[in-house]
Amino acid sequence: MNENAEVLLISKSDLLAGIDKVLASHKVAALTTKEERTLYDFISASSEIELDYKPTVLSPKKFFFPQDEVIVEYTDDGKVTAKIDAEPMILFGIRPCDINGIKILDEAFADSNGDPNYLAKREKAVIIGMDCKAICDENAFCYKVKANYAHSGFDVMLQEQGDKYVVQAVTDKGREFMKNFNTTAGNQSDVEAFLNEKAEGFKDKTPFKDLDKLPEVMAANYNHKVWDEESSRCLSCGSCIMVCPTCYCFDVADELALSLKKGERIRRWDACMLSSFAEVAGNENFREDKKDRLHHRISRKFDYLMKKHGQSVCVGCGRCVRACLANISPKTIVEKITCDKGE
């Protein structure tokens, strides 16, 4: 339980007539089915969300790291206009790995003088989460890298118990958010009785064999066979890189309208399984075999970044293994590396 947190009690019809209230005045995001597609997207009613989860194709970060996103305006008397497209927001529902995706996304877009586009998104949205009793998915192995369980990065957390959910409110702004809801004090037995349903959900599920000696077990199979076995397959279309909540890597590219007197500067999501995402001026490229964009790739979800966040950098949330047409998985690679044969 989180130390700071104001404990709730709310019935499953009081949550979602509260949303329907705050839709009043915020803009909510919710897991939702749109077409015979479950998504995360804005919701005009609480009818239109998704209680239980499905996997979707994309994570909640594209909230605040959209796909293309115009970061300037100019215009050819020399006007320049940086946009930022920033509104209050709700997320409602999100579970742990994507909160952890989502915390992960904050440390690297406030390091240094910090990314202003993320960091005004961030700064209006609220977030919701809602915790996991058990694997949602058979390719989802959050479990392997903790990140079935989430400790910050959002506002409140609501845990399902029977008819209703406990709720812990852990920031400011989520004990003000909880306002707008009919809710019930609770204590820490309410949660600690979800924790215990959540352990028995999760008892046979562990995480990956010596998962915080990771990067240094990385680097020691730098020539492991399971690169070759495993990039052998591979199709470097970058769907594994689309769709993952904790990449952020991004190309800038500049358009101009017809007329040429005004431009737009958009960046855009970046694949490092492209074969052309290491390619410089000369036609040098860094990483011209898939091996090496693969050895890349997973390197800096265990290695190279896990040491910068302190924490795996993948959170085993299952789309690249579900988005990947050739059924390669970090999940396999994991374990053929550390020859971990557990669950």
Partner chain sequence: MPNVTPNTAAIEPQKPKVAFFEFADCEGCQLCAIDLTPEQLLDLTAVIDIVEFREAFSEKADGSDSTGGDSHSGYDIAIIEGSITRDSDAERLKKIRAAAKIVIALGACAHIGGINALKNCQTKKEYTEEVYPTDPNKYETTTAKALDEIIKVDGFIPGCPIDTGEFIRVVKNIVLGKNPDIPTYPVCVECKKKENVCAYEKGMICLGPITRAGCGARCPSNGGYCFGCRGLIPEPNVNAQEDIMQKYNLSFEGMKDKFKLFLQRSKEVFPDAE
Given for the second form:
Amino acid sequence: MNENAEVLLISKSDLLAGIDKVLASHKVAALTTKEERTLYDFISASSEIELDYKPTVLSPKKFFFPQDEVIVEYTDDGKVTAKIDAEPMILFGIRPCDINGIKILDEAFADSNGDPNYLAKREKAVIIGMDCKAICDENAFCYKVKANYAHSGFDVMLQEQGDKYVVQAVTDKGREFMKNFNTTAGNQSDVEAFLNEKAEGFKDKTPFKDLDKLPEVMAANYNHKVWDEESSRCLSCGSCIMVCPTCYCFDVADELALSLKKGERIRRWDACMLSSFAEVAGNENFREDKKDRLHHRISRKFDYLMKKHGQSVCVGCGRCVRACLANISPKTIVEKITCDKGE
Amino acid sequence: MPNVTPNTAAIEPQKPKVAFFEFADCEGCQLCAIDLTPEQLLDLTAVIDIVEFREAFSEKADGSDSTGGDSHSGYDIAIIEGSITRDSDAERLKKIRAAAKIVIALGACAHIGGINALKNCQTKKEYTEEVYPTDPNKYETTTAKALDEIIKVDGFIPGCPIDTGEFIRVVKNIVLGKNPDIPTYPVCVECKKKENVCAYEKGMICLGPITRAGCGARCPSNGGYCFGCRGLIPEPNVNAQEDIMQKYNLSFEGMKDKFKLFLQRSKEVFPDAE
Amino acid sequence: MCESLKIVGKNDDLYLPEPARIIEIKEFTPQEKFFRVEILSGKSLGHMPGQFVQVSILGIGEAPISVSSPPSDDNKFDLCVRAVGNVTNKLHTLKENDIIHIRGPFGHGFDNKILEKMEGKELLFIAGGIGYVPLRSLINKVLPQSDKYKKVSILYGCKTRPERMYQDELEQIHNLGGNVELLETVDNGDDKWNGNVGVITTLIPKVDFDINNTIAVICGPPIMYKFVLQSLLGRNLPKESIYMSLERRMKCGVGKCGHCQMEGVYVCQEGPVFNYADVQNNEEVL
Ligand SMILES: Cc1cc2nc3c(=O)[nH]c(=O)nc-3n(C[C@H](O)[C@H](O)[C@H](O)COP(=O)(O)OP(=O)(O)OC[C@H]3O[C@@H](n4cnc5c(N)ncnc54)[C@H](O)[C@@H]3O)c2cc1C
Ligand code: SF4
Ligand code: SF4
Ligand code: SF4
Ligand code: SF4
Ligand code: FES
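Could you switch over to the form predicted together with its partner chain, since the one displayed so far is the form predicted alone?
Expanding to the full complex; the earlier chain stays at the top.
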């Protein structure tokens, strides 16, 4: 994080009061509980916010890359338009793993073929991070891939210190946003105090052995027995992909209105773990075996895309581990391959 | 005037004539099929001609009135509800097949045997005596079967009951000359997209991982679990269900019981079913 | 550090198809039709041989189809489509003057560097079935200037005789003579066929080529690559001298949807044309 960023302090009550103020003019999404589900969703009052983290099924990626999204619209008079919806929004309380996930999606979508639908939403969002002091549950393994620290990809970072928060606004958007809040000046030692507490919380939680060399290690273990062992239980259900903050494959389908006079082209989350993902005409399936599909999914995280992004593309959020009924975990797979006994 | 897609290029010059038929069923799916908003109904009748539909009106495709039997002419598409539980039904079904260009199985009973096939888990003596204790031989009945066990079926609209939106989509796609586009992936995909708490986390047994999606994970989204009414996905890993049961400390026998409700005719689950 | 998101090349029209008119249709076989298409805006497609376009029929969907004509300055180009599913079946029902939509051109085709490398060499085209379509954009660029090459050999194999596409053009190529040769085969012969019968690899021993001065270009069904490569490598043709055009499932054409990946390689971006030496260690190629 920027050493020179201005450090502010804010009390919990002032933080929540500020959010209520912001809510008058902005859409705010935050961690909240609806019925039995804890999830990131739009809120109407700060009292709906869960300040303590509970793992969610889906990551905040859904705000920039929704489950189903119309990308083109057309009518029968021949008019075809690109549909790019974006509204300003504040994402509040995004944890380091998910910030790292968003950062990876930013890089993936903002390449030479910049994806208009993702980027339009992303550009208009303000991301308020909330740092973690300890691991959220036994399934998360952010520390294994050093994603428990977020160094960029947010506008403001909040760090809990007793009944107040240390605030660092690191972008213009973030500084502008903080003007809505009643803050007092803090200094670098407040940040350090938090970081010390965090280091204590993650004590003994060590990264994967040779984390930086994982791409080579994975490539060298293309035929490791772990692929057979783990995939034999796989249901090819796709849950692991749906919940992953850094999976972004999609399918595209046309839907015509029943009148057949107008229609939409929709993109939908797709999953390389589903059996038909790489199928082409003539009954050819380039990844017919669930073993190859699991290999592809995990290699995207620790090999193919890791090379491209310069960091593990699995951010260790643990969502896929919680979602997988068959108990298949990227952590276990990497540990088996690297003969790492885990912590 | 050249064709500007999507309009005229997409529509066949003639509206296909559609007839509905039913066998052993509750007629619930046909009711779903016509449970449309007035606009939807108008749009639907703009692209297809419904020529026979006992549930909705009395005319028949071949011009006779509804008191007679099925029509065997005058339609392109036969949409058939219900499973086949009598030998005479099988004959009736074959005649409809011969008359229609396209046959669509409507609902779980027609698609996979549906609830009717539950009786196959008992012997004929057991179930006839249970249902008609005083006169077990009163009605002709045998093993309940899905349509495609007897005739070639060109498409299906799964579910118990069917999803009206999906019904419209399939009809539309047929009119457009498109594949029906019924998902091949399991209910879990839709369930996760809705951020539901998994039924297994709540101690329930759910068939979502091996059941064909398309219902929008209707049951888990309403606090329940999936009982497989839409049939199996193409390559279900049925054995892996055993591992899940272990993980959640549930009994595999309990799961097998769940299979019986809708998957009795599925060879992957009951390879030895008659 | 902590800069706001850098937006590189955000393209609002990335997924927006543009209208094009079908100006000519020929039926090659019951499954394969030829379409000549013109872009309504009047602009040229501006493609390289080997590239593809995403063809849309609104309401039905989109499918990647190779551009089958050589680069040109006008707004017209050729497609040849096998009817296998939603989009391709529907295309077959369209008539001249009907409007379709396209995006592209996409992918990495035979770029200038490859074209330069080919000059003065012996070219060996090996096409199986519909694999002739993507290669035709290069073949028809090369043939009018065949004197630039030492020799041009085209090997073309189909399952049966009626499945041969561009039959008139094939006839013309047969008659070209000079340094151009066309060898054909069918898997299953019939009484009207007096040429070679057998799979495409049976043609390879019939051509002479100088392994130090030859560039081979392959396109065909997935199963074909393995056997053709075996045969070429068996004759010691260097891997660097072999190009292949590959097919994968594609949805976006622009490196996003993930469908076309072979390991970490996005076929829609880095391909569909690959030098074999570059992908020889990629386990998902063959
Ligand atoms: C770079 C490239 C160039 C191609 N060039 C040509 C060409 O010149 N002529 C030609 O006829 N075909 C070509 N194809 C193949 C063509 O794209 C597919 O046949 C077409 O996408 C099928 O679409 P559909 O809507 O008609 O079929 P669908 O109804 O979508 O599906 C029918 C079958 O095709 C498979 N399929 C679906 N989408 C794709 C896809 N995007 N790519 C491959 N298979 C798919 C399905 O799994 C199914 O088995 C090319 C493919 C690629 C990747
Ligand atoms: S692979 Fe699993 S643990 Fe890693 S980022 Fe994706 S969901 Fe989280
Ligand atoms: S969630 Fe588990 S069972 Fe389902 S596809 Fe992923 S790895 Fe396989
Ligand atoms: S509730 Fe059922 S359908 Fe939903 S994720 Fe769990 S197993 Fe899958
Ligand atoms: S969740 Fe399962 S049982 Fe319920 S409607 Fe869907 S497929 Fe049928
Ligand atoms: S076709 Fe979508 S990534 Fe290549």
